[in-house]
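Encoded as structure tokens, the following chain is the form predicted on its own, with no partner shown.
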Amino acid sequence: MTITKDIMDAAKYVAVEAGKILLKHFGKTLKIEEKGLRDIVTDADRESEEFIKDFLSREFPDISFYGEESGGKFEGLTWLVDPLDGTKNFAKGLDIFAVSIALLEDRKPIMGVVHIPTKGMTFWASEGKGAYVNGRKLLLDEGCSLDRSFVATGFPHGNPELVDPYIVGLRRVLKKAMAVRRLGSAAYDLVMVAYGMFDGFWEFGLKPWDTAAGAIISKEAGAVITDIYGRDWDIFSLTVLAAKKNLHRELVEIFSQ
């Protein structure tokens, strides 16, 4: 499918529209529930995401949706949407949180765009076509060794299977990194990735709609998307590791070991 100004402008716009929504209830008294082990959903991702759903199907009636609180199915051309990442940061006040929207076809990202409210910074690719930030354009250079680069980690809190091989990883890099942070939000850390901020980003355990968006924001824009052994990423994927194309050779290299 061409990705089309309409359809990008309309992504745009709707994320921008549902942080807005965050914001409003942002420092201010949630409705929290648990919904899954150590995973929690408030009022501000339900009413992110009912307003996104209710744009786009209204807007393109003909893409299927799927959202991280109501579901729905993957069939040919589909969004994907999180509508609030990084919900315990949200509810705890911490500014770190983001909204992501991905189109999908046959279940490949095509389009991503991460709209993170607190920064007024809305992030959009589609396939071929670059990567942006508020409209101006970002490029990665090849980037450097590790003990040179500033990296990007989450904890597989969610899945405690992976907590020991994810820690055997962790602590390689850990012994050889400039930094390691973990932020709590894998859309905020890939296109932190894709912005420079970050010179690579990994994690293990993630869902589809953590990672669609900032995945192809941050692969046109140049960083290296594989699972952290170096082979193919797709939405599925158990791991995913976004990283500048001189660090991501290093650091397949430390997690294949």
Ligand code: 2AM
The other form holds:
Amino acid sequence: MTITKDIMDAAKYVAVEAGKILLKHFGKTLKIEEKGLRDIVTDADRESEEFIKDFLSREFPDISFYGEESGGKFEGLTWLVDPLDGTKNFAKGLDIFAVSIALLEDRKPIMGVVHIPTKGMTFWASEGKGAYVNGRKLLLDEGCSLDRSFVATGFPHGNPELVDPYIVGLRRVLKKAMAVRRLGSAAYDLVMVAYGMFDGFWEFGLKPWDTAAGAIISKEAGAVITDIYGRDWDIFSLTVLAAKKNLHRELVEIFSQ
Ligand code: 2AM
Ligand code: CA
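Form predicted on its own done, so how does the form predicted together with ligand 2AM look?
To see the whole picture, the full complex is given below, headed by that same chain.
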């Protein structure tokens, strides 16, 4: 499907408006509910998703909808939405969180919007058409070696079995990297790769809605995106690695040892 300006504008609009809903709740006392093992949801997640779902379902009745909080179905063309990526940060008053909206065609992201309300930054991309932040085109250089790189990661959560294999790779990266950061919002991390702030990012055990939009944005900005072993990545992959070209090669070698 061709991504028209109308469809991109609608996704950007709804992401920015959902961001306003999040800001309205941010820093206030929140109703926090446990939805799974060490997994929480707040009223802000729910209100943001409801708003996005209502808007997109009304504007695009032929496109399916899947949201982290309300579910749905992955069928043909599907909106895949994380209404608040970085819920734990948000609930604790740490201002690193994002709204993530991807459009999937047969389970593959063909367009993505990530909005960071606390920074007033809206990132977007569509397949083959490049990535942008607030109207400025993003174009990454080829990157350098790990010892000169500023990289981000996410720690495994929810599945204790991922911790040991994750630590093996983290140990190797920590011995070489200029610096390693951990923010707690994968959509935010991925657009910061697109932005060139992070030279690379990897994480284990993410969900499709955490990565779909950020992945197409970082790819369209010029990052290479695979799993940590350099194999083809899709939204259901167990691991993700997005990095500038030269760093990507070095990280794949490190993780594959
Ligand atoms: P979330 O805030 O939408 O849940 C940080 O490592 C990333 O992992 C975030 O993108 C976060 O998305 C996700 N995450 C945090 N805790 C999680 C859990 N218990 N299960 C699955 N994903 C989680
Ligand atoms: Ca979320």
